[in-house]
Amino acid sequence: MCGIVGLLVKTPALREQLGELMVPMMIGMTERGPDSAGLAVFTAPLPAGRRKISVFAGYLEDADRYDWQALVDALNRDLDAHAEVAARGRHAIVSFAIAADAVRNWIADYQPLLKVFSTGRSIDLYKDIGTPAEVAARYGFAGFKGTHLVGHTRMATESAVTPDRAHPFTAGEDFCLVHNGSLSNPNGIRRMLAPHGIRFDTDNDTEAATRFLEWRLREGDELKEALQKGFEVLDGFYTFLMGTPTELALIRDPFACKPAVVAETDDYVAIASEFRSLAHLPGVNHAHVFEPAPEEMYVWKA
C-alpha cells in the first residue's frame, strides 16, 4: 500500500504556493506510506542548451554536510560545464551547459556513491527514507514553487526500503511516475526493453513501468498513445500518476483496484489516493470531485 498525490495549478498566482499546498497532501498519506517519500516538481524550463540533474548524496558518510560546491568546481575544471548548484542537504540540483550524459558519467567517476535521480530542463526531484513529514521538512518542500508536481509516500511491498527505490521514478528527461499497486510482469518488461539498450538501476517494479512508458515517448508516441500501449503491456494492479513539463496524467488498471480521487476547480487539479489529502485545499467544497474510471486516461495541461 502506498499513497500518491499530485497538484497542477492553473492560476499563475498559486505557483508561489505549490509546495505549501502540497505538504498537507503528502502528510495525509502517511498511513499509506510511512517508510519513504518523494516529490518531483516542474518549474519553468531552463534556457535552451542548459540541463539540470537532481543528485543525492545520502549513501555517503556525513551526507548532510556534503561539499556540493567542491563537486561543481571540479566539474567545471574538468569539463568546462558552466555548472551551478542549488543544494538542500543530501540533495542538490546541478545545472550545466553541456550534454547530460557527459555529466552523469563524470559524476560516476568522481564519486560512485552519488545517485542521479532525474535529468531535464524542468524537473527537480527529491526522495529519501523517512516519514512524509520528515522528508518534507528535510528538503523544505513547503517552499517549492512551480506549475505542477507529483508526490508519493511508500510502504514497501516488493523491494527494499532505500532512497533509490523510493518514488518518483524517472527515465529519459523530464518524465516521472509514481505508483500505487504492484506489477506481475516487471521482469518480462525488462527483457523486452533490454535489446533497445535500456538499463535499470533497481529491482523495483515501478521502474519497469517508468522505463517502458518513457521508451514509447522516446519512440515518438504522444503521451496518450504511450499510455494506451501501457494498458496492453503492463500487467497487474496499479494507479499511475505521471508528470511531464506540460502535463499531469493519471491512469488506473482495468479493475481499478487501487484508490484515487480527483478534485478540480478553476484554479487547480488535485489528485490523491484518499480525499483526506484534498480536504484542506482552498475551494475544495466547490470542486468537481470524482473517482477516475478504470482503464481511462486523464491528462491535464499545465
Contents of the next structure:
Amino acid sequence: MCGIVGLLVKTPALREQLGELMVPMMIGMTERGPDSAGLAVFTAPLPAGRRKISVFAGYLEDADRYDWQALVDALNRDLDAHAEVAARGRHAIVSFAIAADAVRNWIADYQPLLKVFSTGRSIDLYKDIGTPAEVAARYGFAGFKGTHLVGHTRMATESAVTPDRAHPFTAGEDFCLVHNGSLSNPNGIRRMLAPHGIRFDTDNDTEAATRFLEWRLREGDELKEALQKGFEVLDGFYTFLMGTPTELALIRDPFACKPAVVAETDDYVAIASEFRSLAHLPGVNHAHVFEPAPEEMYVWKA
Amino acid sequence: MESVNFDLAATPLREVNHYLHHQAPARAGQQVRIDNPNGAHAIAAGLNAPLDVVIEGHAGYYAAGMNQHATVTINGSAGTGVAENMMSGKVHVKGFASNAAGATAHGGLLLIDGDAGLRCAISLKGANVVVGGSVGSFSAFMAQAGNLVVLGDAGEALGDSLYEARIFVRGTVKSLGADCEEKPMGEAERAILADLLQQAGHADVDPASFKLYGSARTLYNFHVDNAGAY
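I have the form predicted on its own already, so could you send the form predicted in complex with the partner chain?
Now the complete complex, all chains and molecules, led by this one.
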C-alpha cells in the first residue's frame, strides 16, 4: 500500500502552520503505511555559498543522545566549514559553507554509520521507522514551517523496513520523491545509470526512480521533460509525488492503479492517497477536489 | 418522513453500519443522514432494505457496496468501488467517482453526476450505470449484462472482451477494446437509453446523440484467426 501526502501553501501566512496542517494528513495514512514515515520540508533557501545536509544517527547505539556539536566542531576544525547544527534527536540538519561532497566524504570517514539523507539549500528531510504518529512526534513535524512539504507513510513490500529505505528518497540537491506502488524494472534502471557514475545507497525501487529523474534534471531537462521520460522508462504501478525548491509535482502510472486525490483552494494545494487525509484541512468542503488522471503531469509552483 | 441523523465525527462507522443493517430495516422507508463522512471506507455497505441514506460529503472506498433495495445518495465524491456488486436499489454520486465504480453490479441503478475513473462498470452483470461526465480507460471490461451510459467521453479500450452489455457513449471514444464494436441503434436500444436518461435526470438529452457499442462476439469461442484480437 503506502500513503503519500503533500501540501503546498499559497498564502504566506499559512507557512507558519505547514507542519501543523500536515501531521493529521500523515496520521490519516497510517493504515496505508504503518511501518515507517518521513517528511521533506522546503524552506527559504540558504545563501548561495551555503549548503545543508540532513544527517541520521539512528544506526548508532545511543543515537538519541548523539553528540552533534562534537561532529560540527570536528568538521570546522578539519575543513574550516563554518558549520552549524540544528539537532532533533537522531536527526540533525548541518549547514556549512563548503562543497557538500567534501562534507559527505568527511562524515563517511568520521563516523561510517551516519547516513546523509538529503543535500541542498532548501530541503530538510526526516525519516525513520515507526508509525506516522510516532515519527511525527519524535521529530516535531507539527512545528515545521515552509512553503511546501512531501510526506510518506510506508508499508514495505519490496525491501526491508529500515530508516534508510523509508521515504522520501533524494538524489542530487533539493530534489525528493515519495512513491506509492512498485516498479518492475529498478534493476534495469540501476544498470542504465551505472555508466553515468550514479551510485545507490539502498536496494529500494523508489531510489531507482528518484535517481533516474534527478539525473534527467541534472542533464538539463525541465521537470516536465524529466517526468515524460519517466513515463517511458519507469515500468510499474506508481503514484509519485516530488518536491523541488519551487515546485510540487504529481504523476500516476497509465493504469492509475495507485490512488491519489487533490484538494485545491486559494490557500493551498493538498495531495493524499485518500480523501481521509484531507478531511481536516480548513475550507476543504469548498475546495476543488479531483482525482488526477493517469499519465498526466500536475505541477504546482511554490 | 422519519429521519435519523448520524455524525461520523462523533459516532464510529461500525455503529452506523450496524444500525443500517439491524435496526433501520424494521423502519423501512425512513431517511438516514450521515454527516462528516470524511472519506471513510465502506459507508452504508451491505444494505438490504428500502432505506433512503444520504451521505453529506466525500465517501471513501466501497461506499454502498453490495446494495440491495436501498437508495444511497452521496453529496460528494466516492472512492474506489462505489456500488460494487450492487444487486438492486439506487446509488447516486453527486460528485466524481474513482476507479471500478459499479464493478460486477448485478442490478439497480448507479448514477454518477461527475466523471468516473478507470474500469467503470468492469464485469457489469446486469445493473445500469449512467455517468454524467466521462469514464476512464478499460470501462465495461468483460461486462456481461446491463447498460453503461456515458454522457461525456470514454478512455482507452472501452468494452474490452465485452459479452452482452450495451454501452452508450455521447462523446468521443479514445479506443475500443478487443471484440468491442459500434453497432446500429435500433428502436429497442433507443427506448432503453431514453428510459435510463429519464431515470437519471437527463431527460433533456437526445438519445440520438449517442453511439451504441457492443460485443462482436468473436471471442466467445477460441478461434486461431482471432488470436490477434486477444
